[in-house]
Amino acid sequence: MHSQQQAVSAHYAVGDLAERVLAALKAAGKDVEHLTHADLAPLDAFHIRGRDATRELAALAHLDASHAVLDVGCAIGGSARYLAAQHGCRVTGIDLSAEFCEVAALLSARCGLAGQTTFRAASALELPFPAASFDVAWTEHVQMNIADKARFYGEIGRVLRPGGRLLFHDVFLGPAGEPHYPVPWARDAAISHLQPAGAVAPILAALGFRQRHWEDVSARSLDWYRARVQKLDARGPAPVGIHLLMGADAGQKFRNVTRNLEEARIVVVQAVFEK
């Protein structure tokens, strides 16, 4: 593995992920013997405005039980799971992070879910897969941790078939620069590598991609975050949450992506582009 690919590796790494998910979850009453999707949302929608956006992004591409869909950077599969319960999807998750990928495994097991979701460790930036072999790619909050942006997508337009979908809700660089640190995706810049979400359309125009959605979310974004900010305030965090993924410091973070947020140093982007 490539030195950059370590350190984002390291700076998601729990090492006892998979205890401390199902500790949790007993802990705030769910059977961890037979779980639904709907159990897990507090935790496994590791992303800004959680399972909403999920629902607002699966909106938008109209899938059904004939799509095979491929996430990028799947985490430990709630997205995953999401569509494949949902909207009957076929869909094969990827992450850098094995401990992940045994986590998402393990959980969609739990749920049912086993038949419809399958997950692998993998680099964005070389999908294990033939050509063409999905309908559509979904994406959230991964590109962040990624330099090579037209590699990163032209990975995902390799795996499309033609006419195929990608999705993507992401996190870009704002107008007011670097953000303060750390966030949820990196403790300081070495593995953040943001850039302008009006970059990112060139690059796909290049690969053969036309685009079919473009919003900036970033006021609801500011305003989930903020409200999850006066939870942790008031409550200190709840037994299941994403909080469980992001370390010791998910506080500082949660407070940072507001302030980023706020300042206009970061801006979050929902979009679909077709093949």
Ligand SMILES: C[S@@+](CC[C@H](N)C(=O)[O-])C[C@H]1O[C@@H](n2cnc3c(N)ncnc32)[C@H](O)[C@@H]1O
Contents of the next structure:
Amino acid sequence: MHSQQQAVSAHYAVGDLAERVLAALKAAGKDVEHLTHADLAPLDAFHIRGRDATRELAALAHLDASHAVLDVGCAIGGSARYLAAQHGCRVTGIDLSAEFCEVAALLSARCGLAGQTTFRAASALELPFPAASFDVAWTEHVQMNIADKARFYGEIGRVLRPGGRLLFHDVFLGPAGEPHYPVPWARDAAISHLQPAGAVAPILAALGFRQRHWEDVSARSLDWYRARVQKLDARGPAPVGIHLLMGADAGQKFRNVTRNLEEARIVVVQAVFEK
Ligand SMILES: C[S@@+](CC[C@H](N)C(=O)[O-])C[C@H]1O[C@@H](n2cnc3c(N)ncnc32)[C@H](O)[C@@H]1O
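Having seen the form predicted on its own, could you give me the form predicted together with this ligand?
And the full complex, kicking off with our chain again.
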């Protein structure tokens, strides 16, 4: 594996993740043999605004059972399960982390979604699929870890069929400059490759994509993060939450996302492009 990708994998490595997740769910009173995607929502939506953001982006996708969806950088499969359960589509998730993919498959099986979701450890920069394999590509909060944006979007373009759509919900560099670290995707600048949001559309245009939707959701993201940090300060970490994926400095990362949004060091955009 390329050294940048090794550094990204090391950043997201948790260890004993399946045991920790199942123990937390049990402690919260869940039947871990029979879970629902909603039981997992506090834990498996590893992006700003959690399941709310997934639901909003899905509403732009008009998905149904005929669609084959690729979730690029799926982590433990929260969005894949949500899309499969709510919209009936088949979802393939890929992620650099073999540990995340194993936990994703385990949780899908416990939710009765093993037939509709599959997970595979792979790099977004070398997608292990033939050209034109998918109707929809979905990606949330992944490209911040990838320096070569043209290759990232180029691989997505290759595996999408003509007329297929790319949906993303992503973090970009804000006008105030470099973010405060650590943040959920990086402990320092070494694996954080933020670019201004304006840099993406020309890359996608050069690859033949047409923009169908573009919305800056930074203000909603800040409201959501402020509420999360307030809750954290008042009650401490919830038994089941994305902090389980984020290490001992999760609280500091949450606070820095809030501060970075307040100071316009990061912006968040959801968008739809058509190939
Ligand atoms: C912040 S998490 C977001 C996960 C998921 N999309 C979600 O929203 O719940 C970023 C994920 O991107 C994955 N990732 C980063 N670089 C990648 C690459 N080059 N190829 C595949 N996955 C990558 C990481 O392993 C991690 O699981």
